[in-house]
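Let's start with one chain on its own, the form predicted on its own, as structure tokens.
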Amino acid sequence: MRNPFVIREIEADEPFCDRTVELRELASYASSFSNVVLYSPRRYGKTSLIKRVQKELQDKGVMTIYADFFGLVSIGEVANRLAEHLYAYCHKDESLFKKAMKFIKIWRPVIRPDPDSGFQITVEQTTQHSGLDLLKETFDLFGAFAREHMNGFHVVLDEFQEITTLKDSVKIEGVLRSQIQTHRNVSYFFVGSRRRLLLDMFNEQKRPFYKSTVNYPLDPLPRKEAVEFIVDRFLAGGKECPSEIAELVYDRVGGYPYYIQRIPFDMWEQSDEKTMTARDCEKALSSIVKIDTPFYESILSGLSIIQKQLLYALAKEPFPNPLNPKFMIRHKFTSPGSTQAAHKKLITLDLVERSDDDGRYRVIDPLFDSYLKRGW
């Protein structure tokens, strides 16, 4: 039988763990009009969750627009990225395609076949204006035609974050909120995992965006909910999953959303058994060590010396004060100034935070922090 579970983007009509508050309390938001950052680590299933979100939007009527900033290398990546998503919506449908051209005006569509999908929709400028004044004006039409539409849209500008890797990043995020904030009919969903980053953005004093949005992080799956769902999903597959086996599968992980499914995937495919055993659940995990070890040296090569010799440690020893003497003694520092610095930046790559649970610094993703303790 084929594989009852999912390692991509899952789409919405397919199985999903839980989530069904989230689901609710961000669709209200979304029709309320209001704007709000949802933040998590990578790989907890927030395109996943924003997708059911739009798809229940599209039933009531609501316009929807889903657009990834990720790898943005200027200004006027950010206004082309926003027009090509909001005529490749509007495309099926074609009064409101002409109706779009003729509001955003400065973007021309361009219809292109594609061999997957049957064609493909890009844009080219049919002005002179750039940088700030190109995307000051993309904005500005957008909410003009965005006021035609009594149902709304809903804006989902995903690793919004990248923003602040342009440059004059201060001034784009203030042109951006002064056009946003006259969007009396549109919902702004600001997506990232770079979660300092795009969290500064909305809570520091002195930057455009602060406290214009509702702050929602997205949380572990919970026990019971993500236990149900492995067996389930076992049975559907025609195997069986015992629920202490799925238990242990939850806790090694923590109720991380993307292991939630990585691990039993892995488990289904490897095991020729009809029931699952703690012994499949550990070769699975071993299995997906290695196979994502080229991305964790990666992750590693990117790093100073003392960068990589703190996250070690942590994963060696979780923390709640990585410049306590004793700590720094055990592992070999000998700099104050150079382990906080250290300590900023892995925060920063979202490769450590503090637990809510005891309070101490660890290694964010479960599998990468079982690799850590390898040792250097």
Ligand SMILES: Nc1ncnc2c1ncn2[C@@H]1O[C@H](COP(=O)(O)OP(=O)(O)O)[C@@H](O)[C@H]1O
Contents of the next structure:
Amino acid sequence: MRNPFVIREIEADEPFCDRTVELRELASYASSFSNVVLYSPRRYGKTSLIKRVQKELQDKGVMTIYADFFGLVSIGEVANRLAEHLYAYCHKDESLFKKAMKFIKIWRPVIRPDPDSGFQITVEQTTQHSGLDLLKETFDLFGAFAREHMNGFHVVLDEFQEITTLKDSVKIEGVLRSQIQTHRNVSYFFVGSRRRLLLDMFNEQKRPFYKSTVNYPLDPLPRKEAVEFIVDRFLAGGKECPSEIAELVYDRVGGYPYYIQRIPFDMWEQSDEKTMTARDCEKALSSIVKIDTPFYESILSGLSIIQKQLLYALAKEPFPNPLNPKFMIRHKFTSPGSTQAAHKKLITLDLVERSDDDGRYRVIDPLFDSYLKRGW
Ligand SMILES: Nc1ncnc2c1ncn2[C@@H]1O[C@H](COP(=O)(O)OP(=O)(O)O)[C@@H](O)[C@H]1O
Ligand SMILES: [Mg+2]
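Let me have the form predicted together with the named molecule next, following on from the form predicted on its own.
Shown next: the complete complex, the earlier chain at its head.
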């Protein structure tokens, strides 16, 4: 039998745990053409959730575009990716595709056969414009195209904070903001995992996007639903996982959505027995930590000594304020200035975060956290 757990982005028709309220609220924001910032740590299910929201909107006749800004290298690429995904969406309807070509005339679609998906659409520029001008023109034309569609548009810009890595990023934000606010029947979702970078774009007073959106954090999965999900999926895969074992999985990772599939995935693979036990859960946890160790090591090798020291300290002792003199003495920090700088850096890198429950900073990824707890 096939492993019933999925450890890649989940397609809209695959089994999904809960998120009913989120799905309803996000679809409702989209339907009222609100702009939303959706954020959470990585692998919390933002992209999977958004695909479901878009599927629901498509069923209501709303047109949808999903563009991922991961690995962005230039301003032109922002425009390029929007045009590319617009054509990809319109391709299913010939008259719509022709209409898009008429409106978005500065980008010409190029269709090539693709062994996996049948065909692949890329775009070529037909103007001499570049940089901010090209960006402005593309969004301008998209706005005009969108106005033609009564049911409106939903545009997802995933990993949107990548914009901030480009030269002239504040000018890009300025162009996008001034364009987007004229697009009355389009709802934009700005999605991202690098929360400090993303939220600063929308919450800093001097930035173009200041207070222009609804902030929507995505939480870990709820316990009851996640436990049911794990139990059900095991059954679908022909094995049994008692509730208390599913609870153990949940509690070991605090409902972290990715691990809710990753741990059971490994348990299902590794156990020859029909019924799962606590030992299977522990075995899966240690094998995941082992497999991911090179990844942890590469994170650590990118940090300075004091940043590493603070990361280890917060894994051992989650704490509300690392500048507290007692915490500093316990973990052998000598300079408040450099400790503060290291703390800021760990937050920007999304390695640690303050938890709402107890106000303590802790390592975000639960398995990286257990790896760090073992010490240097
Ligand atoms: N609601 C959910 N139900 C089941 N699995 C989920 C759910 N949300 C996330 N996951 C798991 O988490 C993984 C990461 O999801 P993804 O959408 O890529 O997260 P993000 O975009 O936040 O980084 C998925 O591959 C899936 O295994
Ligand atoms: Mg994602």
